[in-house]
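Next up: just one chain, as structure tokens, the form predicted alone.
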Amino acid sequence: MPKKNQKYVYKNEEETNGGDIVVALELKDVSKSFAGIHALKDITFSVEAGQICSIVGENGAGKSTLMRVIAGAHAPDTGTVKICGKQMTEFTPSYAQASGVGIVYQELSLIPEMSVYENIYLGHPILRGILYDHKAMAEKCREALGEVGLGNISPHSMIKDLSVAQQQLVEIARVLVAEASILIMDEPTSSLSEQDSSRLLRLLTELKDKGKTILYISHRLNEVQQISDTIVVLRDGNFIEHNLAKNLKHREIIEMMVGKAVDRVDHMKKDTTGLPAILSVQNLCVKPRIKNASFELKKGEVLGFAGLVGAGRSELMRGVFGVDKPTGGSLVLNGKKIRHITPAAMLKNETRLCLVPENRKEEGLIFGKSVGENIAITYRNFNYKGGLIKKGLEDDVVREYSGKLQIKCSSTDQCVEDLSGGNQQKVVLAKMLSTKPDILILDEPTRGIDVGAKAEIHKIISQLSKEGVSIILVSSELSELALLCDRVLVMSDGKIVAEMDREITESAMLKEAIPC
């Protein structure tokens, strides 16, 4: 571990053939606070040019804040940042970009109704005189698309017609067109299937081999250890460790991130053969993708849904909960046919069904409201049948579930938009758990969640199942499905194509998910 304020030397003289090490990025005593709360405290480390350095830590550790400082979105309160030996004197995105820094944020920032090349050159078009040179932009865009493995995509294609994985690669192409020498990748694989994630990791390795320096943020430690030259660990805004990836074991990284050992959940799987069905879905149709989907969920079962991105898993769950109105088929809850499938009907039913949606920002949270108000709002709407709101009872519920899920916030009065992405996800989960559901649909519940929080959510899923709650788990992490699920249904192209209830393995699920 390097001493504070000392550059970490990654290679010895023999490995560098006696040449000088080129440092692409150097931070010294960087600190940043928001409303008196320290997000970063005296962060000091450096990154060698042409290497992949992963930044890891729990949600709220300061990873994204640090990346935003480097990318010019935040100015540090104290400390210095040097890019290729030159100190940053302005902290604006344009200054950082001009210095060779490009960032791909976790939430994609493309405009769906515009073409690929228009998105790539948005804000910095190529001009011929006073006019846009569309031909030159399309041609250079084509070169960048080829570099990121999208040579088969036309620069004139509309963003809305591309898959999530393709859009992620377009974001990277946009950074490359801007001639960035330092690429910051914030959770780039969180929305990708394992196949697409593997392709992206290969691309990043290729870019490194071409001399690019990459700062990589991910909660998927297997990815981190696979591609990283060095790893920086942050905890609660503090620098904990910077070391060669080959020197750090998986468990050591987790313990440094969390500050303690994290035990893997030991979920006792059930034989669901003789269990009664609490939910029966027959020939459900949801335009435009889901046609004649049929399945049963057993009492107390953890039923997994596997499939590639775009297979239709989320669309089917939205149809079951009534967010998207089914155009055909039937749904039976605990023996009772539901005539009008709507979210209100599901939440008010004797057998209560809740959905934790994939898109937490647009569908799971109310920005402008506090953590406590977000947790309490569903409990309030579906537990009071008139009369005064019992504030004390609500406060107890908020404390119980914010504590159970270990939501990191200054207080439950803090605005929910000020939390990290992972903590926002935990607020959505707390909000639904507070209603005491009989059936809980979890759509990608651990996406963007750190290893400590993920272990806690896994324990909650296992405990709820023991208590008799029936759970549908949609996850792109096949290892998560294999660990937690009693049975798994595999989807492809809007259809359920396979069922597994004994040998639930990652390879078997992937084999069924890939269309022939």
The other form holds:
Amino acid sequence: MPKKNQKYVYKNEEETNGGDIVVALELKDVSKSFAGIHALKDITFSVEAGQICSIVGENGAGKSTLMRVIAGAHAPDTGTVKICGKQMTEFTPSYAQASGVGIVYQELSLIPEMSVYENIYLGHPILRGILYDHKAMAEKCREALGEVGLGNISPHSMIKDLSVAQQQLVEIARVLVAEASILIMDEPTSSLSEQDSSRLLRLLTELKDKGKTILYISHRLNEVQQISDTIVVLRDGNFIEHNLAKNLKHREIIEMMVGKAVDRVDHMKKDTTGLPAILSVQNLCVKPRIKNASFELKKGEVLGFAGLVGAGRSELMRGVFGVDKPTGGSLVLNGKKIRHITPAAMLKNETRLCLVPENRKEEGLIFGKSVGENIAITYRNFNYKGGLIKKGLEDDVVREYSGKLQIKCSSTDQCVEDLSGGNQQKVVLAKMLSTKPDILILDEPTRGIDVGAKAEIHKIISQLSKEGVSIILVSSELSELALLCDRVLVMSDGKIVAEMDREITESAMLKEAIPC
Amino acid sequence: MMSIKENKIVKVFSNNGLLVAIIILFVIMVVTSDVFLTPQNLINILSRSTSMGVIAVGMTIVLITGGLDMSVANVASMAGLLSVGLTKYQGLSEEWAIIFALLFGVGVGFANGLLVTKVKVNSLIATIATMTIVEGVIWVYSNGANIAPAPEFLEGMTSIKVFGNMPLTIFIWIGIGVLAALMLKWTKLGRSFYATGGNPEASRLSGIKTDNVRLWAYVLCGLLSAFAGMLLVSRLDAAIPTAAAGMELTVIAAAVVGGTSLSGGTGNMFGTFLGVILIAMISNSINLWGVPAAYDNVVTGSVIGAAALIDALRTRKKRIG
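Show the same protein again, this time as the form predicted together with the partner chain rather than the form predicted alone.
Starting with the chain above, the whole complex follows.
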């Protein structure tokens, strides 16, 4: 355990050669609580101008809340924030913007029905008199798009027509256009492919060289160590450590974040040759991108799907589960051909197939409802009597699965949106597991959740596979696939382009995933 | 140059099923009725739509911000009563009566806005509350009786004819619509309406004062509703307590048929204009065919449903394709 009274200003004497150190951001005793619960407690540290400082911590550690305070979205209860030596007197987004703070939020914060350039200039448009200068904005926007690698996107295209990764890059372009001196990036790479991520990281380094100060939040510790000058660790709203990146080892950071040592999953891989197929997909077509996809899932295996964002993995899975109706091809479940592919049919089949969707917020959970209600909702479809639900039975199921997956909540009556991302993901898993599936499709099950929760999800996957559940794992994190999968299929541009079963390495998967 | 223009026209039609529907109905009417294509009938259609059209402008703005205003029709009726009654009973000059009537609309809009933004009541409930209060005030003030005649200034808006035989009110309506469209496209407030409706939290975090933006929408809607009430007085030459009764739903339907989304963030004045025209034409057609007026609502409702269906199919297709 690091000492509590760690020195908070890190002075990098070698690099500054004893010259003046310009402090870009200074936080002093910043505290913030929501409904009596401390989200931040006496956070004190400062960041030198022209450095990349990463903030790490588990979900719920207070990283995002802290960033929102700096960006003026939340006012702290106590404490002061100084930006370039000037104390913030008002905590509003416009004040923070005017002080030179630009932020890319974790949740996409764009207007879907508006054009790219209007989103980029949202809140601070270029005006000619009182009128919008649409033309000037579109033109200037084009440059910024080029800078983030979106040169092929028209400033006039609608946000809703862009992919999630492109939208993320538009958000970054927005901060560039605002000419902020302090850039805050709250998990900008969580929905980007490895390729887009590395481009973004390069961009950040360039921006740093131009003298910008960057606060960077990410769960990907490799990235953090690669680009940061200093690292701040938060845990449960407390300041834990601020040190030079090169002084901190990967394992040390994790231990500081979690507060204890994390055990990595020890997953035993299976040899799948000769196993019978439980699911066989032949020439499946899903509009608009998937054409004639064929693959087999063998009984009890963990089959990985690798690929860049936009390669069509989620679309294929949505087709297999019937969320998007396939326009051609066939699906054979345990030797039985399925005629009507719909989610209800797949869930009611003797060989039950479940999909845990990519987007837990929009597709996985019902916000505003309790944890218990969310878990019971799928189970309810198969276990009722004369149209009436069996409350007692449901309660048992909820208890069983929330216990089994160790969902951390005050009670199963707690609202599901109050849980951390990792626990929300467990609720989605519990809901599907309660139906006792034979085949489980997991689409990005660990996106945006912290190291501890991720390890727990890995453990669950490993355990399920041991129990004989056949699993399809779609993930953008190649390390995860390498760790868990018996066999991996790589998709690129809507097609399955490669299969690997022995040597599943990150570099091999990446090589196949990048379209030539 | 010519081909670009042609392409644009094709695009307008393929993107606008509503325009096609209007044209089809127009053709059917020309064939089945002798009276339809007379100038007097066409003018009639337009002139009867003016008050609905002006309210629809305000409603579209509120809908774009993601809100709803149920109080518009009663505000229009009450403002109409005030514009005549304040002179007749309270002895105010005609100008002041009109100004007070407009301020009444602004006041109700302001109250709606405060309820929605500060008290954070759902807009449907908040405006049903004000709608009901205003309805009560209407009966208290008028005792259910008409107040006539219309003041000279208001009467003049209908009696002054432009381009042959068209009442000035038609041009006032179109002028207001064009101004609103320009405001929506070119001003910061106008763009903020869209942003706030499209994603309120993102807008707030971008430094847009979303509460003020929504407040403005209700105030504008209240003001336009009050003015629409005076257009009604002008056309009917009297303030009638029930003149605008039920119009709030027709107006919402017109805006939605015209492509404004009830969930906020989208909508435009041209679509709303076409929506109003379609509803007015249906009403006129039923009249010309000699169908009992009681069926009017049945047909109007069905057509709105059909238009919404076509629109839903079209957007779904777009999303998949």
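Bear in mind the structure is a predicted one, so any value in this text is a computation, not a measurement. Numbering follows the first chain given and starts at 1. Whichever C-alpha set is largest while still superposing within 1.5 Å between the two forms counts as the rigid core.
Once the rigid core is used as the reference frame, the Cα position of K431 differs between the two forms by 2 Å or more. After superposing the rigid core, the Cα of V164 is displaced by 2 Å or more between the two forms. Core-superposed comparison between the two forms: CA of L131 displaced by 2 Å or more. With the core fitted, the CA of V371 sits 3.0 Å away from its counterpart between the two forms.
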